[in-house]
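Here we start with a single chain on its own, the form predicted on its own, put down as structure tokens.
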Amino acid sequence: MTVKEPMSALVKNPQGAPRKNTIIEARNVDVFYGKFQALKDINITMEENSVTAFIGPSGCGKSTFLRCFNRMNDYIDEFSIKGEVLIDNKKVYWKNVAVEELRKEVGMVFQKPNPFPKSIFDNVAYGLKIQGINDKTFVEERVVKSLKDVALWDEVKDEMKKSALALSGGQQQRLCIARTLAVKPKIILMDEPTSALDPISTAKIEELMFELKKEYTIVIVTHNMQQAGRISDKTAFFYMGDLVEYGDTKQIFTNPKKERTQNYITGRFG
């Protein structure tokens, strides 16, 4: 799937305020595996530029719902999916999508980082070379780039050739972050992506995803509250397959609409 056509200008709402273009959409979606329904009918929309948090407790969903912007649950066993799923108006489960393609535009951040065993700088090439993209100055100058993009060029500019595997739990999840924006994907998923970080790298992550914003989307599972209210513009509570409530973030933890949410915010089960 491959998205070509240019985002249209920002509108205005009737209040006057600028209205971001919507991304990402799902429509009616539920997911099975075999006969389990893991989302139940599930209708969400989510801006450009901007950032979107996933909680609600274990085997919520969350991360089900997550993979399905980049078909990754076409891996499992038994997984099957009605309605709909759309990046830019297109449709992500159309049966003539080029998955490979989808990937390229939907990149995604794992919760443990995942380098290759490779140097720094072929770690962040990667996705460039399996593009068939060999010029050697347009390679480096986009590895260069996006660790700058990720703050971590001052860290290892000496050290490319080093292998990745060195890198500290930190440092490795912002290579792995570097390598997703190489082949300059619009939206970015992010799966508990500072889950097994210290409190240290955690907030190099958070910082990071503010200077982010401004080229991609962001959409994060997390399963720390503190951290979806400090990064998110967005979020969205989850339980037991069931979207509950969406909405801003401000909105959902100081002033929830849904009883189960303020239960959930204020700790009372999950």
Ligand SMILES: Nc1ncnc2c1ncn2[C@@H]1O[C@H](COP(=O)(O)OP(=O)(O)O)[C@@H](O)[C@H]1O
Given for the second form:
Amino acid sequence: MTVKEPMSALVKNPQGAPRKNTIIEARNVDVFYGKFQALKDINITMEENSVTAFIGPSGCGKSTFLRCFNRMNDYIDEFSIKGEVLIDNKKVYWKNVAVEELRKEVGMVFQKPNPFPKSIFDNVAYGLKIQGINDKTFVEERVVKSLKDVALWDEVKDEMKKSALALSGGQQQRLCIARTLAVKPKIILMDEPTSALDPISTAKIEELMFELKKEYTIVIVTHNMQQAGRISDKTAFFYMGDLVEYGDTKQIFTNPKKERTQNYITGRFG
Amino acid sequence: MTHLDSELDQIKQQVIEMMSLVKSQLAKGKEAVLTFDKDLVHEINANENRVNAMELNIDRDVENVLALYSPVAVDLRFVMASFKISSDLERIGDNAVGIAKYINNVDVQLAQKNLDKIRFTEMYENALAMLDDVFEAFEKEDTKLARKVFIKDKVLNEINSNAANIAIELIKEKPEKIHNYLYLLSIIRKLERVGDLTKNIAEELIFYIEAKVLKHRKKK
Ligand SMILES: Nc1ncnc2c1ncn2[C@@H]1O[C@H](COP(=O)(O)OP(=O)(O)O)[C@@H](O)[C@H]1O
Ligand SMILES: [Mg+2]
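Counterpart to the form predicted on its own, namely the form predicted in complex with the named molecule:
Below: every chain and molecule of the assembly, starting with the one above.
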């Protein structure tokens, strides 16, 4: 065969659907807090523009693993990691990585909405400001776009100067997501983002995730099984530091391969 | 036992109860044909309402469990299987009623030798044995028992496919009794349907127990 394939043919699978790229990868990751091993030999890959849910009982290591993707564990004294974490094929724990740059690419949303005691506008503009971006129109456009993306714009457009702390819990959480989006990350990590919210706000954030995955890759820790089922493409089940099972969410929730997964998702743990 | 477990167990008990009622309906149909006992026909008709009510009860409980507990994995498969099995059972019950109704239309008792010729008793006993197999399989969650029905169903199919020619022979011998033989043939056809429905139940059971969908496997 000497016929040259066009470049585009190389990135398509035989069915013609574009092949998705791996954006997050962990290879043989062990994590320790002092002598305590919190994660054991974790291997996983996640695709671009997908939603991956981490599930498992409290203390199994979900948050620890999530924080490895943007080095949020760096602040913990006793933390140490072995193995490789790769974002976009780049080693996250390479000594020359600029952590601030990494966190621009990998944003994070926490369980409790944590807006700054500043105006709505300043909250969303914050990431751009600390990057030294002062172009007023650019910043304004980004802020509006981000607020629109989280479906908050219509609710706050007339009171951008109001303190973010005056918003409801659900609005604050969407504001925090907007703040993350404003710096255009590739990946958004969410650690139980709806566990402090009422059902309506939760539904709004879930809808939002569905929209966001068109542009972003999302990894979410959730204790709500139905939420994992509704919003994620892939589900990873952790237990006592092990990644027990990882697969298509549909498969995990209809026909899990491991008995431990089955016991957990059906609420018969023990 | 969790709250959900007790709900699931309740559904299971209802399905088991429905199974035994439907089996007794079908068994009475056989007696009705063999003994020409029209009281049995009344009894089967009267019980038909109970079968229908049981299906509705199971449907309602399944709906509640789905809405309130969002079962997943093996629990979801169990609930789905129960839902389908109760519908199959209801249709088996319909066939029992259908068989009984033919007795009302036949004017004399069907001669044993003609019944034997068309292999009526053999077919009926196989159909009842298939039901026993799936019922036990359901109670014990045993796929081996469930799989037994596939071989037995082949016997039903064979008897069914020969039945038309035998009916023609019988009609040629005694053309004046044609309607009796046509009813007999209809009963054979209904038993064949019972076999298919029982096979469906076996497939649902295997799906629930092993999570393999046999139904979509290519026919050879
Ligand atoms: N800063 C820390 N120092 C020491 N141990 C920690 C620290 N953070 C978490 N751990 C331990 O690591 C394990 C995993 O914790 P975590 O990742 O928070 O679990 P999850 O998010 O699944 O509930 C737990 O046993 C927890 O006690
Ligand atoms: Mg956590």
